[in-house]
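The chain below stands alone, shown as structure tokens; this is the form predicted alone.
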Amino acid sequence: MKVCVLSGGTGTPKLIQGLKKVMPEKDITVIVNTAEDTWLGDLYLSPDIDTVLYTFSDLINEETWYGVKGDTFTTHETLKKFESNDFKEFLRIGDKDRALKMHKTHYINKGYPLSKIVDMEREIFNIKANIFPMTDDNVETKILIKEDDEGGHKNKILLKFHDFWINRKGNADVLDVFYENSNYASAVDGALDAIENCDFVIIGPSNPITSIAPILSIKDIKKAIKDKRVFAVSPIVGNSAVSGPAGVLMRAKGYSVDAVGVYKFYKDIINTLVIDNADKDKIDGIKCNVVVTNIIMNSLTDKIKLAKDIIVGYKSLDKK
């Protein structure tokens, strides 16, 4: 059995930890959001890709879901001494993590496509799974917000995702979310082949608006998965996101912040929605197959159980 996972950088890597315990790693393909990729000075950052690489290689810092566990920060702290208005590192990057980013930057500057670089790094980490960026083209998530100027007038401002989430901590009046350049972007060939050859697709419990929607904004990816059985794991329990700004962004796009809102967001592409036990009263509003289980992954046991429940859910569909 082969599965293809659509992933952002937080919720889905937890599920990946479970999946790689219950099936051969070589049978897992992950297509990763790159719309949050950015430059920090002269350093190229691909945060969701790096988190997936670290997850498969058992290096991920599970306290932050960013960077390497037990990393040191000597370079970052030294750079702080040189900080000025136009020389500032707004992310706390560890020394080992910086080495991976420097590797990407070197080859990006030499003109290598991101997919080739990621494959090089996958082999360096001895990862058997396939990992693909959603595209080798430049697609960037932008957040349209409304804020008052000094005269009390409301202005619309288009922010980079990192400005919205890292600098402003998500504290903004969000009007809409855009995926700049996605209309002109193409999927990586290997990703499309993986979708075609997999048994089913799992949309992980990442932020639907800023982690999964950018992947689906690549037209050939969305077209390819429409022919597959697709399971989506809700990132919402009750009326709150498990983590991150999914709630405020779903409201901005006109969806309710609950399992029904997640279903409505994905309804044209999924066959099955996986929801939490706490949301079983929402089933009547979900017009597809539903798997009800624990989706809060606080331990490896939780992650393995969720992975198993998804696989059992797929096999039960196969018998119908």
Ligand code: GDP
Given for the second form:
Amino acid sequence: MKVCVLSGGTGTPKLIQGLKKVMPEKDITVIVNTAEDTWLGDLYLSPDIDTVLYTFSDLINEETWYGVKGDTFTTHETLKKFESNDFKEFLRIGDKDRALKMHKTHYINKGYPLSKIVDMEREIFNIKANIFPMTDDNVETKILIKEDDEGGHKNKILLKFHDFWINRKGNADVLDVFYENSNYASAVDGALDAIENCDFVIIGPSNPITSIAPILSIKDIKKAIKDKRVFAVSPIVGNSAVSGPAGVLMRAKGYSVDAVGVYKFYKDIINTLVIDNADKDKIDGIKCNVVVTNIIMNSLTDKIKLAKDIIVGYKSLDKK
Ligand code: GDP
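Switching conditions: you have the form predicted alone, so give me the form predicted in complex with the ligand.
Entire complex below, previous chain first.
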């Protein structure tokens, strides 16, 4: 059995940890959000890709879901001492993590497509799964907010996701979310082949607006997925996201922040929604197949159990 997983950089990687324990890694393909990729000074950052690479190589720092566990910060601390008006060390990046980012930057500057670089890194880490960026083109999530200026005028401002979530800590009156350039972007051929050849697609419990919608904004991917059986795991339990800004962004897009809102967001493409035991009472509002189980992944046992529940759900669908 082959699965194709759509992933951001926190919720879905937890599920991937479970999946890789219950099926051969080589049968897993992950298509990863790149709409939060950015340049930080001279360094190219592809945060979700790196988290997926570290997840498969068991290096991920599970406290933050970015960077390498046990990493040191000598370079970061040294660069901090070098700071001046036009030389800034913006983010706390660990030494080993920086090495991966420098590797990407080197090849990006040489003009290599991101998918080729990720494939090189996948081999360096001896990862058997396939990992593809959603596109080799530049697509960027932008958050449109409304803000009063000092004169009391309402201004509309288009923010980078990093500015919205890190600098403003998500405190903003969100009007809309866009995936800049997605109309002109195409999927990587290998990713489309993987979708075509997989048994089913799993939309992991990542942020629907900032991690999954950018992937689905690539037309070829959305089209390829339409012909497949698709399971989505809700990132929302009760009336809030397990973590991060999914709630505020779903509300801004006009969806309720609950399992029914997740269903409505995905309804055109999914066959089955996986929801939490706590949300059993929402089933009537969900007009597709539903798997009800524990979807909060605190331990490896939780992750393995959820991965197995999804596979059992798929197999029972196949018998219908
Ligand atoms: P990002 O790229 O760091 O924003 O991460 P993702 O988009 O991959 O994941 C963020 C989403 O994961 C949030 O909306 C969380 O609600 C969800 N999430 C985090 N941990 C869990 C979990 O244990 N279970 C479920 N169901 N969702 C989770």
